[in-house]
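Okay, so here's just one chain, in structure tokens, the form predicted on its own.
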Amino acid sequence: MESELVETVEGSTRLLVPKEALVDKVPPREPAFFNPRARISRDFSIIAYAAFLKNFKGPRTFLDSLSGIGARSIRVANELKEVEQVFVNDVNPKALAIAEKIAKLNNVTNCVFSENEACRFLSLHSKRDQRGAVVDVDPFGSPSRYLDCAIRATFHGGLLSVTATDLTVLHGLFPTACKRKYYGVPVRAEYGDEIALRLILGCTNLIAGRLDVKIVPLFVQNNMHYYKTYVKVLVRTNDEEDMGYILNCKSCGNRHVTKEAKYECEICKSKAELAGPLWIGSLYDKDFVNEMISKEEQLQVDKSCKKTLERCKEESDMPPTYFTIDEIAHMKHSAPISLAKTIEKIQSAGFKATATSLNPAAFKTDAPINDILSII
């Protein structure tokens, strides 16, 4: 029996989707999958697409290679009028027929349909003059084995942005799986959200690398089981050295980054366990964030966005890692204070500390764990 479509809208466009899709726990993938609570997550991508084709100096396409129902691909088209044409691909032409009928229901007449393989779809678009200004690749599981080919169908200067929903096997449930698909391994830590998009900016650096192509992650953002990152593509050497490891030591809660292989924790001299090779380097671009907050004024996005990246602006300086009120409360055998006292605190004593957008109840600082612990 044929699904039930119905209506819902995200942003300013009206998207038809399986009726199941708004009622089910789990959003089933027949006739073609849709999960409305990655709704947040279509929302940034829109304003990061805004802020970033607003300086972007050639044509003006969006490369969609696993569009589903088209919810993301037909939103650009609708909302980002400066997008010229937009290619919506997948391997379902049912999720194909639903989103012809999108484009058709909000009057879009920029976008070309096609039913094919992700890989297959983008070595298309690998020619230079046929290359995507905006590429995306949003796949179930691990995005690795589409990387290659999305950064080959990518503008010089083009972004490209990718989503894992793998979270057993980039929180380190299955670290022999990771190793093989994101070339390094995790530590489970409070902090396992900023591990987890440093292993696929450590990975997409890596094949990047390879075929002699330099990334610059603009934003990152994740929500929950749902990461995404975007990066410029800059066909150039890369030259310096974003590739490391965050050294965790769960007997004191020392963390620090290291571009070698260490196991002993400065602090307490214990055995500590390391995570990595990943992305070491910076995880938003200050200049970029600040765009999307002034598009994000401009667009029908969620209310929570703004505050989003706010913290984003703020935390860009900071150093890698973050602490949670909870972890450092267990560790003081006390009840937890606000977040807002925490920071105050740390700032009182000297030190930088912002909240992070990788988690509402936590923080980074460039204070050390034994400092943090005593201002505490």
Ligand SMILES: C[S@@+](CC[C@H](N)C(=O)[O-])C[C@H]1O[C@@H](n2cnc3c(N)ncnc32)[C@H](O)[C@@H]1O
The other form holds:
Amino acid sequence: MESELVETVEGSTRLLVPKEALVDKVPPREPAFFNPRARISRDFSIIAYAAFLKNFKGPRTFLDSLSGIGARSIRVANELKEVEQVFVNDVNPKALAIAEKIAKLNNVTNCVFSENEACRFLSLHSKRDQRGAVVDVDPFGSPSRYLDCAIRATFHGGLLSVTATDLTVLHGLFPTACKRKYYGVPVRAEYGDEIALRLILGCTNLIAGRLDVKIVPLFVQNNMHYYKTYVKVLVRTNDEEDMGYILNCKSCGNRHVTKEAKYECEICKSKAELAGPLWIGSLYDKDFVNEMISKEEQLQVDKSCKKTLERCKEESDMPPTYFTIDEIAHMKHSAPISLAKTIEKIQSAGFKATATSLNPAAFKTDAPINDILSII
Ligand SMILES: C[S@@+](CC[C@H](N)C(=O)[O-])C[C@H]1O[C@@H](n2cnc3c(N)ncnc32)[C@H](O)[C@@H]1O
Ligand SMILES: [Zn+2]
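Now that the form predicted on its own has been shown, please provide the structure of the form predicted together with the named molecule.
Below, the chain from earlier opens the complete complex, with every other chain and molecule after it.
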């Protein structure tokens, strides 16, 4: 029996989605996958692509390698007038049939639809003049198997956006699987969301290095079990050392970045755990985030995007990892104090401190844990 399609609106685009996708707790893969809860992530994509394309010189094409019903790509075609051509690809013909209907419904005419395995689709776009200005990889679970071909299909100076939803792997429940897929291991820590994003970037960077390509992270975002990284791809060797480890001491709460695998906590001398190898460079490009903030105002996106972007801007110069107010309260054996008050106290003591977009109840600081505990 044919599944009923119902209309829903995202941004300024009318979407047709299988009814079950809006009703069921876990959106079904049949007849085609659509996750209404990924709307914020698509909103951020629209903002990021708009900011990116503003300054991009070259053919402004978008390659959606795992498009599903085309929720992201047809929004791109409909909402970003800067885009010249959009390639919508999926292995599921039923998803593509819906995508074509959505394109018609929105009077969008610059989409090319294809039914290919994602790597084959991306390989067909690996010749220099066929590459995408923006390439998106949005699979079920881990993106690692698609990264080689996705990097090859991205224009020099283009943007590659990558989603991962294999939360249990990235959060340390299956370290062997994480090492196999991302070349690094996580630790189970309060700032697990940041570790997850850094593992995805680390893996992308290692693969890019093999291809003599440099990546520059512009923006990262997460909500629920959904991680997304946005990197600029430059066809040149990377001489910077942006890979390393995060030492995490369970005894005293210390965490710090190290280029070599060292296990001794420099504060309490206990044996600590190491997350990595992973990306230890910046997660955000401040100018890019500023551009996103100015684009956000012109687009129909969720109100929360602006606040998140303001936080990204604030935290863009801060060191890796964050502390949650609950974690600090637990160590102090007391009730948590507000985030604003915590930040104010740390700043008054002469350290840097900001909120973080990665967790609404957490802060970033350059103050070591023993200073934080004595300040609060
Ligand atoms: C998470 S969904 C994509 C969601 C979509 N990007 C969106 O924003 O709504 C993953 C899609 O990948 C497709 N898929 C799975 N394996 C694939 C492969 N090897 N090649 C191409 N498409 C694939 C599935 O049919 C599914 O539509
Ligand atoms: Zn320690």
